[in-house]
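Have a look below at one chain only, the form predicted on its own, in structure tokens format.
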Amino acid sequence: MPFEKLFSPIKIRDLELKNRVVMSAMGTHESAESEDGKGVTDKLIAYHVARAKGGCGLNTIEVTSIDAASAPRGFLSIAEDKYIPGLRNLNDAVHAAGGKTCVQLWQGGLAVASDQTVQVLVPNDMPVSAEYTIPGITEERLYSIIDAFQTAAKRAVEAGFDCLEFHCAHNYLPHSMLSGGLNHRTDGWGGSFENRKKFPLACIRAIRESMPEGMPLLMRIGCHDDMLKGGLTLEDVIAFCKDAKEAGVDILNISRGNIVTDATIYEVAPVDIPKGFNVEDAARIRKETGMLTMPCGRINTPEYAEQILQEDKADLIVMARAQLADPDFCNKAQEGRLNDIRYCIGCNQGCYDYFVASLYDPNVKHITCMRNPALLEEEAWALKQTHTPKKVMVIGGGIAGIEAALDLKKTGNEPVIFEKENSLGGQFVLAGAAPGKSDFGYAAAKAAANVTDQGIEVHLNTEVTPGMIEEMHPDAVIISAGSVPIVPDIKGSGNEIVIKSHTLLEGREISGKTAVVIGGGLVGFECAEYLADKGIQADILEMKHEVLTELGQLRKIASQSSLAKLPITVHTDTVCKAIEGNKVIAQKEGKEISLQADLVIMAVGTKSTETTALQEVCQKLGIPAYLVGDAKKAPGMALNAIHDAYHTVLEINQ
């Protein structure tokens, strides 16, 4: 059997999973959508129970506040009796599917200030502005908070959960009290590592009380603190979780980061952060406090979850976002259809940055991913077989027209797909060419892999005609023929030392030591990347006031991060205005500067690529065309693309 120790059972007390594979809570905002905010949908379970289909050994839902005063619209509540019904409805839904359920209690601390109306608990006083202060917790409240935890147990219980997992990171009212970089307190929860560690120790003992003696208790900690002065070291929390195992806790879920530096990049890290971050932390917690462990953080293939357990470094395995992007993931990874996996990549635009504007944003209902469209959309998205097969001509096999033509197919289609270059995967292809990038070349491989396993008919090196249209005349057409760079009319733009980003990155050889970047987006800054990996300084010349502005929060953390510690230099407000032999001449606030320049590289964008007579003769032929991804609008995201391919083929089954 592929992924022997993966896919091999494991018995927790009196619970037995059928494999090692962990889905972790990740906030989806759905609940916004019940009655009150704060309950389970009739979405929120189709998502679980796909999941639970899809061969997952274990559900966690998602933070579930255990205290009803500070508990935020768009995150489940377990803090009151009425939510019992709808979370009984979940975890009956997912045990039918052969799935097992887990909830995470919480007290969310800081993290609850997205809804204004309710409470917002901190260790002391945290002065936010010059006019308001947000009071330190009493020491009553405290207490509640403990009982609400026990009460909540109580609650999750009688709702038919298989464990429970306490959240004691991440900023979250228990790790606040826990860390010295965050705890300032000077009573006697606060000042020494004894005192900090009384209050989460309390509500460990609390939830425990309330459990069934079978019942496991998972807890999730972050294996240090970063970028907080005075914060947990690994030793600190290796101390605390022999405490905690004392308390009742069985299991440690091990995470990382906080809210209030840049170290919240590692709570849903991005692809720029390296592949399970977590793991030799994990395995020295294991080794050190005897207890089952299980490490979070970019681990998104079956290979590499079989490593870290052959290699003895944990007992379970968090792959979340991997299940975000693939309901099926494990019952493919177990079958051996390893091109068949729609790989998680770490973009963070459908899971952290929909999540974070669904907070604020009210047409942003809940999250997505990018490659899966039909996320917590299951029932009503769902891809079923077509009655009409059809013929279908995809133009472009980027990574949108790969989705596409593999949906037309597994839908009962017939597609086509024309490729101008000589390999399938486009601009996905490019973007793993840059350092630290490789998931998404690493997706666009596999998913071109399955374009073969499929037996889908593809003509590389075809750059289609509106005569082969005419001759091939099928049922309906996908232009997915994406963008193409944009050189702007810069005097010297057609100097042998230009080239365009697309070109970089396709590997073409290179020497020098300088470079000018004409543009400061990603792709800019992704050549960038790509020069000071070659060993050649860049400097990045931006027209607008700030760089890296199409990306989200986590993914622009990185990389300014990233900025800061290579041969890259960025000038904003910074107008391009000649090529002049290996000189750059540019205007910034009024004033020329000139840099010495070995490359210029055009990154300033895209543009669709034209397809006006391919579009015409579709329409003289009555053949229906679709335009998905940049060959609509330019340029765009990847998510859209993907989106877009997805719902012309649900149109295309109509």
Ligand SMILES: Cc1cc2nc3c(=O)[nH]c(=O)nc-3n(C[C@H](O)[C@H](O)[C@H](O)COP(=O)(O)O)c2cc1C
Second form
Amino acid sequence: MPFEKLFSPIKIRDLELKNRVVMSAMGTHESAESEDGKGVTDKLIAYHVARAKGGCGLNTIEVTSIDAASAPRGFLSIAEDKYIPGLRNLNDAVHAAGGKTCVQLWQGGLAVASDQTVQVLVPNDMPVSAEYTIPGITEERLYSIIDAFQTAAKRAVEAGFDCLEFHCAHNYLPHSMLSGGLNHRTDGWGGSFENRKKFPLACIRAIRESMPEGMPLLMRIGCHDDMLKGGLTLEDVIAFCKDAKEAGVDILNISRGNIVTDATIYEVAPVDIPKGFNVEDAARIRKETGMLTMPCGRINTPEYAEQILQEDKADLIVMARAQLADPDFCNKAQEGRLNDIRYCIGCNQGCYDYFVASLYDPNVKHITCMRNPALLEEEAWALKQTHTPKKVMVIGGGIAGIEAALDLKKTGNEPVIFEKENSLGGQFVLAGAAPGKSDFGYAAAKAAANVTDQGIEVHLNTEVTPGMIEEMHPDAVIISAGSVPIVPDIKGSGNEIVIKSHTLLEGREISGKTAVVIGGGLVGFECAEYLADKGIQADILEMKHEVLTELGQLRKIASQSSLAKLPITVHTDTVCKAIEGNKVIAQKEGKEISLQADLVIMAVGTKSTETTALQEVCQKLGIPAYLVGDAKKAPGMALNAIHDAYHTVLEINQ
Ligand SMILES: Cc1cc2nc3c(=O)[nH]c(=O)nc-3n(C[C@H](O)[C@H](O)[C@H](O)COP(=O)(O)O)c2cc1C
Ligand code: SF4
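Given the form predicted on its own above, what does the protein look like in the form predicted in complex with this ligand?
Starting with the chain above, the whole complex follows.
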């Protein structure tokens, strides 16, 4: 059997899990659609059922507030009895689908501040402006939170959860009380490590008291603090976990990060952070505490998950976003359908970025996924077999075209892909060429291999002409022809040393010591990183005041911190005026600057590939033509291109 360890069962107290794959808690913001903004909805149930049907061993339900006064809207709550029926429905549905459930019991500390109507609880006074200081939590309130954990655990048992998780990570109140980097109290709950341990240990004991003997208790905890002076070390965490074990914790869910520093990046680590970055620390904690342990963080292939287990570094594996991207991840892996998995690429575009946006933008309802447009729309947007199979010409074999073709094939149509380059994958392959971003290339390669597996007809090195559409006369045409780089009208832009970003990332032979990259967007950065990797020092010129404007918070932090370590200099508010020999002349805040360059890379953006003639012939022949992604509007986000393609397939199948 492939992935023997990953798909072997495990018994913890009385709970039997069919495999070692755990979907850790992920806030979806879907509860905002419920009556009071904190309850279970049908969509949330369908989302969890899809993952249970897809073979997940344990579904953890997202952060769930245990205390009514500090329970924010848009997050689930278990702080009152009225939430029990909804949670029970969720449990019943997941159980009926063959899954098991865990709920993450949560007091959100500072993080609940997105809802200004609820109480923010922090260990000590925290000035947030000249006028306002968040008061430190009183002792009385600490006791009430301990009680709230106990009552919430009782409700969770009543609602039918198979196990419970105590959230003691990510800057929430229990972690904040435990960490010397966050807890500066001078009473009996602060100061020494012994004092700081008291609150989380009291919460654990309170939860345990409400649980049946045979039910396991998990604890999510960071392996150590980052960027917090006086924060928890790995040794502190090991010592605390030993006490937590005595207090009743069975399984450690090892995470990392806090929301008050750039270490927030480790909570939902983007592609820029190495895969499995918590694995070694988790293995050490496991060894020293003798506790069942599961690491989390960028473990997104079954091969890697199996390897961690084979190397005896963990007992279970958290695979969270992997299962957002593909609800059938486990079944596909277990059946050896590896090319068919839609791999999470760590872009954070649909999940984390949408989550943050959902807190402030009423138009963003819930999280989504770049690779899985049907996330949290599992029923309404399900792909169904078509009753009227169609021959569909897919023009452009980038990731959006590939996924459209795969979905068309899966639903009974006959797609044919035409790609003008000599391979499939488009911009995903280019993005994957930048150092540390190989997940993009891997996902594209797997999807392309799946095209072959599914027997989809592909024509490479083929630029579609109107005549070809006339000749083939398909039932529909998807134009996913992407975009082409813009070459700005700058004196010297035609010089030999000037190359386009795409050409560079495609692997063109280069030499020299210095380069100037014109354009400080993501592609410009990827080019600069690519050059740095080849030992070429790069200056990035950006006319705007800011760089990387298209990136979400976490990828931006990652890119900027990787920049600081590389021979790359960023010049904002800087306009390139001319390229003269090996010099780039630019204007920065009214002054002229001159930069030495053996190479100049144009990364100023893209425009849609010209497809008017193709659209016109479709119109003339009465063939429905659908423009998707960059071919419709450039430059665009990959998420939009893939989502466009998905909705086009739904429309074609109607
Ligand atoms: C949209 C989103 C919401 C999340 N919400 C939670 C949460 O409610 N509780 C939690 O402990 N971690 C949360 N996380 C972190 C995940 O549980 C997980 O630890 C993280 O995504 C890293 O694992 P992965 O690389 O397998 O995705 C969230 C992650 C995402 C993407
Ligand atoms: S949006 Fe990106 S990071 Fe998030 S689950 Fe999907 S592929 Fe992974």
